[in-house]
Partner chain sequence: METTKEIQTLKIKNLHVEVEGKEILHGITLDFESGNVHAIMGPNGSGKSTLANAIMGHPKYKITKGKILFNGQDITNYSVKERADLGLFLSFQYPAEVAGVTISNFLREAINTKREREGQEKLSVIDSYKLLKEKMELLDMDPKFRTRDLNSGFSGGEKKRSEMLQLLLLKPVFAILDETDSGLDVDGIKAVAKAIHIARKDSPMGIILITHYEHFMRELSPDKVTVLCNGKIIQQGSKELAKKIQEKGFNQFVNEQSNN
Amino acid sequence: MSNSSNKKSKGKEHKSKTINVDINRDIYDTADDHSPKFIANPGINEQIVRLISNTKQEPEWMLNIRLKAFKLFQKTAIPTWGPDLSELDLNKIIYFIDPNATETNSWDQVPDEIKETFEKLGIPEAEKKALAGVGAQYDSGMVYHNLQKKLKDQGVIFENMDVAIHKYPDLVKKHFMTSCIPVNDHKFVMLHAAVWSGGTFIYIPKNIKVDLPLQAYFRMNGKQGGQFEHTLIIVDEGAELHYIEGCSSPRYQQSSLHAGCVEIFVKEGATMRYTSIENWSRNVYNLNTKRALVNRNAKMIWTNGNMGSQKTMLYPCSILIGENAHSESLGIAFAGNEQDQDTGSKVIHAASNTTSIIKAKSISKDGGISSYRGLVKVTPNAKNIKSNVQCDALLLDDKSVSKTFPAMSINSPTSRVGHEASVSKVSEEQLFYLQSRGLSEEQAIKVIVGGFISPIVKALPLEYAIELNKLIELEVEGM
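Go ahead and give me the chain we just looked at alone, the form predicted on its own.
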């Protein structure tokens, strides 16, 4: 638990009674020697929900949100569209694992076992080179958070979400799972609202432009674990921010669950760029929800790379609520053996003169399934809308599958909306041409794949473009 979490909220503080829960340490098995401080038994019930809130000393209003969401979760069925989730046993997931580390802004004070994991991922090195601030979460808790002093002096807030509830209760309460992603949105949002832990809170004041990105990295390390971080970002009028999120986990035989939530508020004239590279292991169900409310003359840009997880359902959404708002979504998904990547993007044009671009690419190999599932919706009161959707799929063999599920709901006659979709295979002619110039077959395939994903890679900062290229190459090689 953060050393800041004992600070009292400015609002009314809820003193919940201590909940006694049996702790089963035998089921925890990590890729290193780090021993957790606190592990709840597998399964979800009201006792676990209260335990999480009590452990974090949350105010009463947050506990009420959790309990409301849990009741909704109990009544709601698992979605039957998209990837088959019938093998996901929610009663075997561990919903709270305390990493036994006090949050710090000094990398030297992070426990050695955890620090070693993040150093292998290059987190401290990235902070030194090209970042204005970094947060790192290990299982259910944040272990590190740091922000450049000059940004603090300008009023920028970059905090652990658990800490932000206590330090900025009014700002959090106004935005947390209200107008952007309500707690009754769908079953896994309900689950998230009930058991969320950790995550990132960012506030960028009016007209402040953050030149270097802020980054958070989320490591799910426990066997049978669930990670439910909450990201809440507010970019005030005329401000600019680039936020980068990375995710990973070791591989176990048992299934794990990631059901994070990202809420972004882009105020008038602001620009927000959100970049995410999710490289979960093959035992993870990645059921993430990301959404932004975009105001007048504001811009929202999503860039996503999705690979690794067994099943993915992820559709970043922009709701354009102000005139001249703009949204872009660039995404790449890779599906290998026994993987089902169901990804896409959604945009809702709720104001006039708004524009959007969606570019989605997928690669399938060794029988993997890649699906594009998207939505463009124009409300009746929105005039002069422009939107373009482009979906491209690349199949690397005859066993793999590509699917497209585009949805268009256009309720305004002045709209101009286009959709293009293409599916291609690596042909013998392409391989022959490249091999005739001295490349091996493996090298030739890498060149073809590299050209295919180049529009997405070009949208990333250099270091992250290199990382994504390496991850794709490893997948293509079948490693």
Second form
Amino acid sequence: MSNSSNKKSKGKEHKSKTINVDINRDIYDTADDHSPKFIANPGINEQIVRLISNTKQEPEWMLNIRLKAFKLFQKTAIPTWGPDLSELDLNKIIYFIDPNATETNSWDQVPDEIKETFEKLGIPEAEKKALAGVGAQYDSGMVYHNLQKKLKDQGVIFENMDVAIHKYPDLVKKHFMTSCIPVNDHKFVMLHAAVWSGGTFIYIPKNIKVDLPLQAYFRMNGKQGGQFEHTLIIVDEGAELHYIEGCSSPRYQQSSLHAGCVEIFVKEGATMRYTSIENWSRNVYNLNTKRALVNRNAKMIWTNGNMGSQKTMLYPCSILIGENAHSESLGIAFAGNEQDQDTGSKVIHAASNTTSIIKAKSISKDGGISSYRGLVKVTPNAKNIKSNVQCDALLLDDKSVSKTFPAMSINSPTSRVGHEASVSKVSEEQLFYLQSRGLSEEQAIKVIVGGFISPIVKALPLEYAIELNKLIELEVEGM
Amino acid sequence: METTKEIQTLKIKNLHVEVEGKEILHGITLDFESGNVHAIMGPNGSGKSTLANAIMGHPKYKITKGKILFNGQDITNYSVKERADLGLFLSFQYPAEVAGVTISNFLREAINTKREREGQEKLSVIDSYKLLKEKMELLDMDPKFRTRDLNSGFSGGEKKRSEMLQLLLLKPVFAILDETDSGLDVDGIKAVAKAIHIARKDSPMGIILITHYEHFMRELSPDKVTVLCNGKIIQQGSKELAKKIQEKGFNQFVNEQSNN
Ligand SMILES: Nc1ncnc2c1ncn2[C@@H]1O[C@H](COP(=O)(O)OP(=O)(O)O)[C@@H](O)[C@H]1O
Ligand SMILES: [Mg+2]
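I have the form predicted on its own already, so could you send the form predicted in complex with its partner chain?
So here's everything in the complex, that chain up top.
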């Protein structure tokens, strides 16, 4: 981190705004001294899988899922169709770290080091101001958890996944890696199923509309740590939820792996909005799987911001299984020096009169690679479907790269599917114009980038819009 | 509240400018003073915009010979931002479009950058809105215009008004108006001229007025006129020459000149 002094002086430019947004990369990239209760040896084997299950005192059925997944994992090759993963050594990853803290629902009881980290990230303030509940994951365990009383009284469940298994076994067993993301989906899903730990379980009962967003902040700590949190969200008939997940992690020399899973069930007539800002540090492989099953008259809206990590493979997917189901996917990816952001979105139209919109924006700088990889699939039985895909790339210099892989598989003649793609460069004329008004070159680029992503940022609640803008600005500054 | 009314100067000495390897300006020498209006006229392609861009420091317009002096200071190699910081301003003939950036957000950034540099407190969103609204009224602009994307899909007249709005907010020492009148109707020209008069009452701005039309000249009554042709100065004069051009019309004036 040779440019740390440079970093500080730039950090000052961002002091004007409040809540959760006054972020300097220094905060993220410093590991704190917190000493974990238990760290497994690097590498994965059946003992580790059993140990995780044992430590959590899991029921037999969950252990069986893990063991089955582990066997599949061993037999399956690493995918080669996307970014190069040959430098990812799965034997050097630590698969389980149990934080030295038990879960609590009072901020005061959270250990100081952890609290300090979260306070830097502004979580308690954010909660007080705008959020209905906050769950924070510190490495593999939940350390802080709270939900407003009103929601609890309505029957809303917002729980650590590890706890949910014991408290709501039927709900979890029915939905956990069964019909949404089956255990055998792909190599990293198998790995996830074998070693998953922590995460969030949410259940919104019928017709309950949660009017404030629920948020969880994930943070990876501990050298070479892997993070495999599982998020399971069930939005029952006619209910509404906006769930927001923010991620950041300290920076380390050796590769860290994040392979989370998000499974969402949007029942008939329900609306689910899932927003995630993933800002992993430079050494992280972010290989994430997110999928929603969307029923009749239901709506699923994905918003994803991806930055920071060395390599990302993330393609949030909506499977529209009921008539009139709708999916929207908005994505922003930022790839800087030596980064490969392979993101996009998938929609499977498996029922008639379903509609989808995909809007993806990527920014590449200093030789970074941003790829849009998407899929629109229409099954033969689905009639009158409409889908529109638009992906725009902005290149900040000549070294940077943008690629597009928009797969379409349409087996229904009544479908209307549109696809538009654009690649633009920051132009000399734009830079000259903005600088002629007294902006520095860096400011001018930030203004142009801010304008480029604004159609997506505008769809976010204010604090997150500001946070995402700040994070992108920090990326533009180049860390 | 200007306390110093000292005259500021911008001097162009024997300027040779090249674009993409081709020399466009062949030795231009000009003196500008704050408080004055200096009209630069000339047929299409004579090098007026090239001169404007070279003065503002566009990297594509290479100064191969000659100097630009601001209050005696050699600024020939200054970056565009450094020139903007000194108080140079160009109202572009073809302003660049920036999608997704609203006029109000951009102008707040520009104003606050200037205020910060000058040791003033930044304007809040509300104060900058008030300031923007006040200046927009001067230019007969609809306040809703502030939410439009910078120069994106603007009509010719909207672009020129937006350039003038920026001039009123940034209060430069020297403003180059590159064909600000083209694209404006008669009322537009009047509104812009009125706004410039008001701005000049606050601070003694120097105006470098690039135009082919007499109308704008009449509104701003230049103190000096320079006529460019093929990258060279072919005529120069004071108020009298300006009057002559205004009376005869620029085209007829140029024709007479070339017949001589
Ligand atoms: N950006 C540019 N690229 C290439 N040629 C240019 C550029 N700008 C100006 N020129 C050339 O320089 C000459 C003068 O143009 P310009 O300065 O735009 O004239 P005016 O503004 O007087 O109409 C023209 O021949 C024009 O083609
Ligand atoms: Mg011109």
